[in-house]
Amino acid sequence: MIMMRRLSAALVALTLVLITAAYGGSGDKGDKGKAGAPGIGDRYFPTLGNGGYDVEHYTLELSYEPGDDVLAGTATIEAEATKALKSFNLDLAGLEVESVTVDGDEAEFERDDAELIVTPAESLAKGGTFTTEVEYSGVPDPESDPSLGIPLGWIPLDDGSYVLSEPNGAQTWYPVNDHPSDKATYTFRITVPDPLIAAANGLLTEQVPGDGSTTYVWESGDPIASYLVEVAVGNFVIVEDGTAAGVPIRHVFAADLADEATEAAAETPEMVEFFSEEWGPYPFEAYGALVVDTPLGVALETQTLSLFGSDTALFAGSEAIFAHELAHQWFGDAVSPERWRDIWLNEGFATYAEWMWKEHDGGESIAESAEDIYRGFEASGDDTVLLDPGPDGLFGAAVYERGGLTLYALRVEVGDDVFTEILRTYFEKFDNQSVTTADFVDVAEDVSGKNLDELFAAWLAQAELPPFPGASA
């Protein structure tokens, strides 16, 4: 590894370009108008996502029987071809595909591991829109991910299920372009046996009674990265908690935990108000927590409905986790990583938000929180390079802690007011988009009027931990 104390602007730019090139920045695998690429170009996950098209909307009609764990679905995928296509791929691991149509005509399809390869009856013109419908069913088989060490995808419970997909679990339960660089809007129509409830991202717009079942219709009008899509089925109650900053607050709690969960999430409206004042308006149509009656070991910022287990929601001090997942709605959900190596743009920002909330709520100052984290991280000897944590390091301590410290170092360098303006500008400029580290660096330099090469090189591109920000040499 190269130790960098001070780099010229040109050398920092070259460093970022070389890393981007090494990890397949373009996603163009030379299909030459013949076939969409089977991967989007992310070296951490070479076959995740697909090239040749951009999804605009998914309609997922799902029927689920918790007793036998069978999921039956029809996925309708509206997309635009970004190049002329004779065939294209969708990500789908396991499950049996019954039929595929494109623009209403039967299409040929074949399976290659987690790739569903679709050949329409007629080639697709570049720039044209097309609609693919996939009928499928089966028992979802969760993905095993080494970076977390827990199952990912559609996870069964005794009386239902939930979804935890970061980074690559969405493909285990519906056909998808499974990469955060291709976000889309969603409609969910989920049929479950009475008296169970089905929850998903966005707003509950309709409940359609059936013969011993109910279909719950949820709509999300804002684009979602596939790993942030949530569907949960179970013995839930929906708890309305008014509005905050004009945003409806509605939670979905396991019925047996509803009282405890309501108390644990009590500060959510104030958090929404606080972060909206700091960064700009909350970016989606609603917010709330989903608390399932099982320990997860993690929480996930599933868009508009953050996922918590009984362990991550119901303990003294869980306010920090609630703040962390809420902060992701701005940084991670609305503004998403274009490649998984830039995960610090999610976790570093949410970690820093924990320190912000703690200070606002009368606890440690941001500076004290940062120094506590710095001393612990320093003692760990962790030498992860944030610009390239590796697929097994996506959720390592460095991504969170050194990521948060990078933002603290930036704040010390530019001052509180300019730092706040950097975050507000970054969010406003890239809302509903996917970004790289270079995009954030550009905003920081434009807003501050400073050359920040040395700071970002030290914190992001070298293994050696820099001195604590503001400490004398």
The other form holds:
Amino acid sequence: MIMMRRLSAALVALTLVLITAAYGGSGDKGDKGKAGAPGIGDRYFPTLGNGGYDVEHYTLELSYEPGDDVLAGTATIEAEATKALKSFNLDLAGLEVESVTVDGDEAEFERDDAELIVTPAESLAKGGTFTTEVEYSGVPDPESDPSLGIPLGWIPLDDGSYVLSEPNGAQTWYPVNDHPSDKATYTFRITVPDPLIAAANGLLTEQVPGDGSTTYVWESGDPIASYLVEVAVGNFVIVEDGTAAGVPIRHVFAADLADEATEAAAETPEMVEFFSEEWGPYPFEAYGALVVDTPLGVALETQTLSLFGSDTALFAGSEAIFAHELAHQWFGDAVSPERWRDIWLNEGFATYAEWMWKEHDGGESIAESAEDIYRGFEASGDDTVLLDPGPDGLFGAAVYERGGLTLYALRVEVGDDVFTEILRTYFEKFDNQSVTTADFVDVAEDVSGKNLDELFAAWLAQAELPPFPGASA
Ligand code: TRP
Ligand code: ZN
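Same protein, different form: I have the form predicted alone, so give me the form predicted in complex with tryptophan (TRP).
What follows is the whole complex; the chain from before opens it.
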């Protein structure tokens, strides 16, 4: 769902209506519509996402066999046409499509690379909702990551699988409008052979026993960006750890690692309380860590259930990573990037949050963490411009470190209390939506009453590293 929130968008719409009226346009009446665009308009990933519609809900009914890695399923996609459509695209890389229906009628479809082009029997009216059902199967073929060089998508393991998608892996395992500017809610019905367990985002609402298999039903009532959708299959145990600030804490651990993982995740309730206090209530129906039995080299803030590898969860310094992924639930997950080039809004915030947790936990102060990072970053000579890191630089050190330092510079400029108020206001205003850097800058200026152009230009728009904040010139 895309939330209409800008007055200017309403004015543009109004202007178009007036122009149409003036020129005697016939509106949608009898309009066969056009083909929806094959991309949503992200300069870094021109073919990710699609134009012409807005998804509200995905129902993914999947079955997975770790023996042969075959994923088979039906995706039911409820969407609203944002213009009259003769045809529209979904993103789907690989896999075999068996059939597509739209509103119950057989639709024609074509594959072109990672585009699934659907032509419904009847064209779709602007503003109408429609339901697309795609039956598909096959062995998922992961994408290669432009930034980190790791395989992305549905990743098989000997006795299970997991999903790691940021930024473009979701399309390897279900047909999707694969872009964070179109978030939607989800129902998962995943059938796996006993005794395996399937986990996904949200709440486990049902377990339906079958013939040697079980169907696990998970529901996510809050919209999720496609790169944050998780489905994992394995020899798991679900570990409940009470509630924190009213939020149920439930982890999903590879059974082999359950004891160590329980220990590694032990601070989670306190972290949820701490960040809820700082920024406003935790945004979703539950939280926990998913720890799979393989090294990943990374962790990912999959919504309500952050993904960790055995390596990233179970080492002496993993607490900072637990804080980082949890912080993303506010900044990245609830408030998501509208374009990939604004990724510092995710990673800068989560990096700053690591410093907050460290200070809260009796370690280094935020100022000390910031200064350490600043000195290291300065020595690296990294000259990435944060407003345009490039598709290959999305997850480079600058996005994290200079991103965190940008927030630190803002705090030094406006003072602690105003800084906290800025983050709270930004979260409250854009919860469940997608944002650009301008949205954050606007909130910072509104709340502080200051013109911050110079500060943001220095930290975000220029290559040269500004002096350490607070050091007198
Ligand atoms: N967002 C992750 C983090 O910092 C890092 C990340 C970027 C990632 N791309 C990824 C993790 C791809 C897994 C897969 O928390
Ligand atoms: Zn991160």
